[in-house]
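First, one chain by itself in structure tokens, the form predicted on its own.
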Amino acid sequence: MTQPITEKTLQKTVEQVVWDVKATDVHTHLYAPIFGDILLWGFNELVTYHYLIAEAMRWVDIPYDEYWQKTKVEQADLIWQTLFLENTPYSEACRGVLTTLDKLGLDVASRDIKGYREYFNDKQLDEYVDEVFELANLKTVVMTNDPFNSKERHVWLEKLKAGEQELDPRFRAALRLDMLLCSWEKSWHQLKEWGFDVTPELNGQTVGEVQRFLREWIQIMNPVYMAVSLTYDFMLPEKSAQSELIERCVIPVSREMNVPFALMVGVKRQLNPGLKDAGDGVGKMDMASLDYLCSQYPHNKFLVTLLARENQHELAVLARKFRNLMPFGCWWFLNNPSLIEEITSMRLELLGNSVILQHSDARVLDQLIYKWAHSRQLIAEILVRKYQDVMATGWVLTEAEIRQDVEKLMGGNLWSFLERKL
């Protein structure tokens, strides 16, 4: 046994370990550089993130269309003026921009928007990706990859599958199924054009062809998981194309190919359409659907993150009952310090080390810097309290044991879950 941790050395040890461990970011909307301009990065993208758009539009008295007609630079200027100069930028989204600039060595106090832009303009993307991964201390990020997106599809088929180029191994794929599952009235036409013998009716032939489509793209992408983002009123089972596609196509292929199915549930789509991507809201889901999935398909693996705070306790309890369920991260509107602290503490109390504490959901490369800096700070604070509780009983801890815990909680549990035989 290595040297035991004492009350005096606990906080420093935990903080050091949490900052030292290279994390796996299990869900992002990022892309490897090979995908070109759909990888977003730089000052203007950072400041026009949809969280900041929604926040700024609470202050700016202009029609939404007028905002969208502005150039990206003009949009960034407006948000910077509104949220950073006319107001103190302490919302989590604003603070994230400041943390990112600070970690990159820029003078936040100067408020020098011209200087910030020049800094990013001088960056080479490949080198900048290395810098961001180092600052965020990441091993791997999992992308969101949609075979119905023409730009992505071209890269997968013409560059990667053809062997013209290789994918940066730090970027892993996730096969996104939103278009397939949520818009069957459109997606079946596209499948037909691609040579799949499908009809709008989910007969045996169509089901077999959708399964073939999934198998082919699993072979192409080698995804960590298949994923879908679903509305708060998602129900299973029910008489709908979405329900049938999940049960008759996704579930069998997921089990056959040992590719877990990730469900992200709780969105209210386009609550305010004028805000576009910033206009989605949140709703509480009926957990009976997850109960059904986990019990009906005990040999399938499900990764789950839910958007409503009200669903978090029930999700943790459900995970205690079904080992084929892996909760992960604090998604979207929950990615705020007060809620992260509450949800993370509750999960550790109910599930011990058998969760994935966080993911970034980053849409802009630079966001990895602040989202992981903020998360690590919170994770360290929470773990210190939990270890103090354990040590108060007379239990002895070592640094090696703490490191083992943190490696599991910050992504290691994903990889062990993938290999688990159910």
The other form holds:
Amino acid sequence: MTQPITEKTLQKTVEQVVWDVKATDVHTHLYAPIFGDILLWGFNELVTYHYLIAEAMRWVDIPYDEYWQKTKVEQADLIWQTLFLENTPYSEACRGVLTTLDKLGLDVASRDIKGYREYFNDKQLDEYVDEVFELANLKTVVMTNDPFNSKERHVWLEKLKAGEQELDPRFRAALRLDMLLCSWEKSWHQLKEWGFDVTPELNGQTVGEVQRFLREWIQIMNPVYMAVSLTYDFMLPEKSAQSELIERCVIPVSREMNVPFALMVGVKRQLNPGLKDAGDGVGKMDMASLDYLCSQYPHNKFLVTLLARENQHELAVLARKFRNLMPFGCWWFLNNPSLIEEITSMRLELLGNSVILQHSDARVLDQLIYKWAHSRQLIAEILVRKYQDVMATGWVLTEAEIRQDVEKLMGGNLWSFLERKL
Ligand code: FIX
Ligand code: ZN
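Since the structure above is the form predicted on its own, I would like to see how the form predicted together with D-fructuronic acid (FIX) looks, so please show that one next.
What follows is the whole complex; the chain from before opens it.
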């Protein structure tokens, strides 16, 4: 471990370490098995991932409704036929399905989807969760948890809060605030129904009650962070409920409870509603809002991931200015080899080790296997180049130091960010 790394041993050592370090997946849409059927898994869910729906709909001429009226198996059959048999499946989302099947030990060359389905039919979920975490080599995944989602709310209040069952410690919560912050005209009604004394006007009483709502759900969920997905035209400060709720409710409680605020910015929501979850687009945001938040609230912790490729350099430069800003992941339309390569290289060059390189955004449990396999391969290649460059100066490196770097980059920086006293 303390032996100096040589040009000859560098690549093998970096690859071993990158694959060996157990990662923290900072953002997913997965759920612990206690949440029941909202945890998606198995062949049909893999193949009907909304990324693949968007890609398949470029080929088929059926009306969107006709697709949605099909059964899940029929939808998967259509996507398999269109994207995997009539075309070579080299898009990232298609390749991902095949990587997952391969890592599970299935014969990808057989193209035997009947056999693939049977394989999954025999799986017992709790054991399968263990197997997926093992194959993806993860210690923790952070969920996306919405108190306004009735199915999920029931589990938090009836099973977990009541102490009837424990949450699997490998699954940590993120308190998702889209409904509260982006649909205030609806969410204030729901808060009122739940016994929070709020009005549509954000007067002192309402602000206090929204803060109470946040504190209560932080107590219930023990979230790693509070999060919101914001559209590309997000502006703050501005005269809007969203902006006021963020500044007067989320920011104060985030600091008071030491629960970072994760801003995920850049979506063009439902550009094509017929595609449902697959219908969102991307837009470049104005960074002035993030400049403002980081500078106005130096004692608050902000986790940020942006959706537009064009914003990535600005985000890395902004993170150089503000230690309370932690960039994380190559999100959604950026989670492709060519863009992971570009963004990760830029982040290492501008931020060194002080960034969280990746998250999976997985919506289907099995996707953890491919999303982390594809990312680890790229991260290892990029790190080898960075270490080669630094060793070319005469710098001497040990495996222990490489491991220390990779632990931080693969999620360790999240946990230390939580401990920071800013
Ligand atoms: O807002 C989000 O968390 C996005 O990641 C999702 O809305 C999006 O549909 C997704 O899953 C992308 O990978
Ligand atoms: Zn997401």
